[in-house]
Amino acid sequence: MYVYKCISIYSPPSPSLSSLSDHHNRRLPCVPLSESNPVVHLRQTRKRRGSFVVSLSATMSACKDQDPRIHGIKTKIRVVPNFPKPGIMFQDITTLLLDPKAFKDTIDLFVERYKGKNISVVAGIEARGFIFGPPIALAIGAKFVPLRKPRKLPGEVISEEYILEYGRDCLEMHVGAVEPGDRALVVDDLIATGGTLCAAMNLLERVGAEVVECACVIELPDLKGRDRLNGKPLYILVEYH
């Protein structure tokens, strides 16, 4: 369970702070409030003039100002325009995989976050969730469960259809792979509209698992995929606007 702290900071009225009231969730520089380094947002309170509250959002990211590995990871991800359809700016992680250090740093950041958190299942979303999920699962001592596209898994499956940014799709999972009471981490390379992660969470929760968190290498915040997660914590490494 994640505990969200609230810290009241009194500051006298100042011209340099007055513009903050126009932006309800404007970000502050990263501060080490916890081991997970969640993103910090600033909002003005109505009770006292000049008083601001720092609150932890349900969406978390590695702190770019504090971990030099983040910059190295971001520089290894290339953007491919008009793929797989015109107008789509595709975030290609295959170039990240070509750099052993950047690839290892990516896995290490996730492992550092989830080791010792009693995660029993890492559910990886096809296809690139299969790249990041298994090494995370091995390192934290969890089983890996693939969430696959239709008609890819033999045997009995359950399925969940979803809408993504360039069409419709479906995820399937083996019946019996996840048991009631399992604590699950959902892993994918990217969150855009959030449809894929929602489908994955639905599959896991339908069989009685507790989805502890979702983890992605990349977030496209302009597409507001986090808003579809119904408050479920999301951990990301880099953002692209």
The other form holds:
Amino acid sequence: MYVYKCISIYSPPSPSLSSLSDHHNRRLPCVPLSESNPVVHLRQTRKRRGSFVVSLSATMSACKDQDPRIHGIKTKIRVVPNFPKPGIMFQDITTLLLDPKAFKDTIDLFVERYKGKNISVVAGIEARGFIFGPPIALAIGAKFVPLRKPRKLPGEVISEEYILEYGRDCLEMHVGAVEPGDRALVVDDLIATGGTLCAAMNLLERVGAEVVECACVIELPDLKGRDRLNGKPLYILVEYH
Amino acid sequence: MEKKREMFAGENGLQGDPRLKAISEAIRVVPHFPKQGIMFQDITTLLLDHKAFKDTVDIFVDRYRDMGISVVAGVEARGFMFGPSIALAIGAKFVPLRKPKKLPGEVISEAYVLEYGTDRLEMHVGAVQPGERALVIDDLIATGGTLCAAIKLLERVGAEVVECACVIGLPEAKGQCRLNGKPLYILVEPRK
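Complement to the form predicted alone: the form predicted in complex with the partner chain:
Below is the entire complex, every chain and molecule, led by the chain shown above.
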């Protein structure tokens, strides 16, 4: 259910195109078309070499009433107030996992997007990324690579530090798991500030893989994690404001 | 008279199945991790082999799809890598059993013994209902302490644990065949 309105404008060439889509991951202000249309984001789209058109397309998420399965998924996520500390409204996906249809729909939405896109590795972030990543990997024919907290992986690892609200943490990946030229998808249950996803992407890029996209079930857009992804696309199913 | 039930897949319906050999060979042994003397069975290399990983899941799915199992409980964290795919394929819900303070809602908790000290396993209240038929899954069974705690959590809420399934079974588990009276099903022995 896209609403397209093409306006030709001149823009400088983009640095690179994602093989997944022609959309650049540059966000411009929301422009509501009318009260009856869903709110959409302006995106730059390469239409032909050397020129660009601006087309209106839905934000890169499955939400915004686009897929009938989304509503069922969203209603199954439980919000737990004040966990792990006061003021945080924790998005609990365990209740989604208790509904076989909704859980299957979640996986199917990701698989439909990534199947046939030559993704060779799905990297899942400990621990809830381990719940969504492997079923996606198995369905699209990719290997699964767990990205773990320090000292959990037994073999030789590379390690990437990232900033927390208070202090630092570290994400590790086995040396040799991912090879130069691998096309990677990063999966986690939720993106908040984007710090963990950023660390994950860095690990993959350090070994020469191409991060095609980051995929999460939930986004907390108010925390602007999307902006920390170094221009990499983000695909999410539901937003929580 | 009850027929003796073998716990290893290769002696229990999958004699000579070439998938088992490939699964075993995809597992990497890391010596002296996490400490001297332990030959750690690393399943991450299995996850890198799409066919072997898929075969692992398929073997479990073929075994459990007609057993009326409504819940697959996976032990954190490597149980999370196998459990959800099995749950999805057999139409069961997936319940993560986690280390303390990870689950956000109200939990019940079961202690188990480690070599030095104890740890706890937690499950969300309300995730599993009385009368549900459950499968417990983890990557490996050693002494069985963690799996025992998992069984207890499920039984405390009135579920029936149908079986415990692991990819790898260490020698300590051998001869048990049952854990707290619950059947064990294991795909492969550890590599040297």
